[in-house]
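Next up is one chain by itself, shown in structure tokens, the form predicted alone.
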Amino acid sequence: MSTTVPLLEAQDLAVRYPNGEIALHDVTFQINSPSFMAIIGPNGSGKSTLVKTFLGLIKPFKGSIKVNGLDATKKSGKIRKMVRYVPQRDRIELSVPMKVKDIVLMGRLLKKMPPRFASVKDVETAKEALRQVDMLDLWDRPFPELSGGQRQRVLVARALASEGSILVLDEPLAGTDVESQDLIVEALGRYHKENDVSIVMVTHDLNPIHTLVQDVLLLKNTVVGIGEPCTVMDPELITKVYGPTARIVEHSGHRYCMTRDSGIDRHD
């Protein structure tokens, strides 16, 4: 009988930040593939850490996390070529001036070996996937010169029109104004139920996003709760995340969690 390899699987993953400062402890999860996944909790709790662990950017001092039964240690190339990856916002290099046609092309061409020309199949691929964020119109606009929605829009359409079987997106809705997030939310459902794709998310707000999730993973530094989305805004695990002033709201058949890193979050 086969098995399906785990998405991502951690054991005993420890991990230090720069300064020394333990950044992640005793986490131990495990994910099946294929899933929406989101990854919650405040600012500081070792979220996006725990992606640049899983993408080999970060080595653990202890325990080890596999990504499709790869180790991420011994193994970050081959999990590279499989993974698109968007970066926070604030991370993007502003200062070269391509234009919104360069960025996204780049999903395409940056897995190509040298020497990387852009075929027709590169370009329709790459326009369909501005037209699933609404953004075609702009495709020889200067990337520097759009809001900072439009341009998260154009790099989650650069990995929509990119090749790999995981999606990952470090805070891909932080400070977008609601247009550009009602867009980029119905073009990752859309994609993931379209696609055999798997897709992580690292949110602090877990509400944009709730009827799409099938798993999510809560920490503090640690590993404090996993599960189906109703499963972990539980009010005991979001008070020991989030604090005293949490707290769990339900209405209408509705789960509502308020907390001050994210005002409202809601699952059905």
Ligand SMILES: Nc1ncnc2c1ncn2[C@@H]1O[C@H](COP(=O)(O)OP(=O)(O)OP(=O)(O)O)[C@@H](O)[C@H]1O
The other form holds:
Amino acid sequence: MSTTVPLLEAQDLAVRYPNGEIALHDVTFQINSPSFMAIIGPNGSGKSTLVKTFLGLIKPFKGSIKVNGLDATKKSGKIRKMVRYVPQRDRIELSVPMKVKDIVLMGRLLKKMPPRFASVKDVETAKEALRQVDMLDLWDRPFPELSGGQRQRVLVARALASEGSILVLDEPLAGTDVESQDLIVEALGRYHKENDVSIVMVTHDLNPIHTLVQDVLLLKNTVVGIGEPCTVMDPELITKVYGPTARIVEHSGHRYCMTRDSGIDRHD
Ligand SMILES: Nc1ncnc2c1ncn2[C@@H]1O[C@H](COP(=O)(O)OP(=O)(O)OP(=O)(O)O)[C@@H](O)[C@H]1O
Ligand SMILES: [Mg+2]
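Switch from the form predicted alone, shown above, to the form predicted together with the named molecule and output its structure.
Entire complex below, previous chain first.
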């Protein structure tokens, strides 16, 4: 069911880093709520910057962006209460021998007032979230011992277990194999369908998720395309962003994007 307040609404947004780098300019778009949406674009196209801006972690140089009607500059505290965020590079200290369960429970406990004890419900929710990404067997394993892909799955479980009406994941599929990607994507898709939660997923590869997402925002430091995956998977838009070698391939009624990232034009 669509509500009148958009999930994201940017108006003439520009973001400049202190070194003068203009990461985003002339960004105007609207995404309706609720949505499972993807933000795509090549490296350096401003995807993470956009996320950090709407979470209020970076201030715009110009314009504004709102999350569920709340201005990211003025209401960042409220926005962060509503959002569960999985950053691109999580700064979990790997020298501390935290167990998988501690990591996932952290997602629930951090939003509580101290003293922070895990209730039976917290433990149940954490276990269910790990089950969703097929990691429950690792409940008692030290997190630093896990492979990169397993860690990603645990971090997604932590986000699923925590509370908030918007889930924001920056490149959750990075460093994962196809099996882990499928597990993560299916778990997110299920979660979006079964709960009243919007999901914003940053990815440089739309192919693993394009059958699940409703809206896609294609960035190259400004908005190049916006709409349903099939609309954005357009040869003209894709070559604008990924260069002349990018191709759209149609298969079983879906459009897939082939870029140098995905292997096309590799002769090695
Ligand atoms: N802290 C920073 N200081 C200066 N410039 C930055 C900073 N962070 C990012 N940038 C620049 O802003 C631009 C956008 O970066 P951003 O990290 O948002 O891209 P991205 O689309 O998330 O890329 P990736 O796919 O590599 O994660 C890049 O040119 C980058 O060099
Ligand atoms: Mg990024």
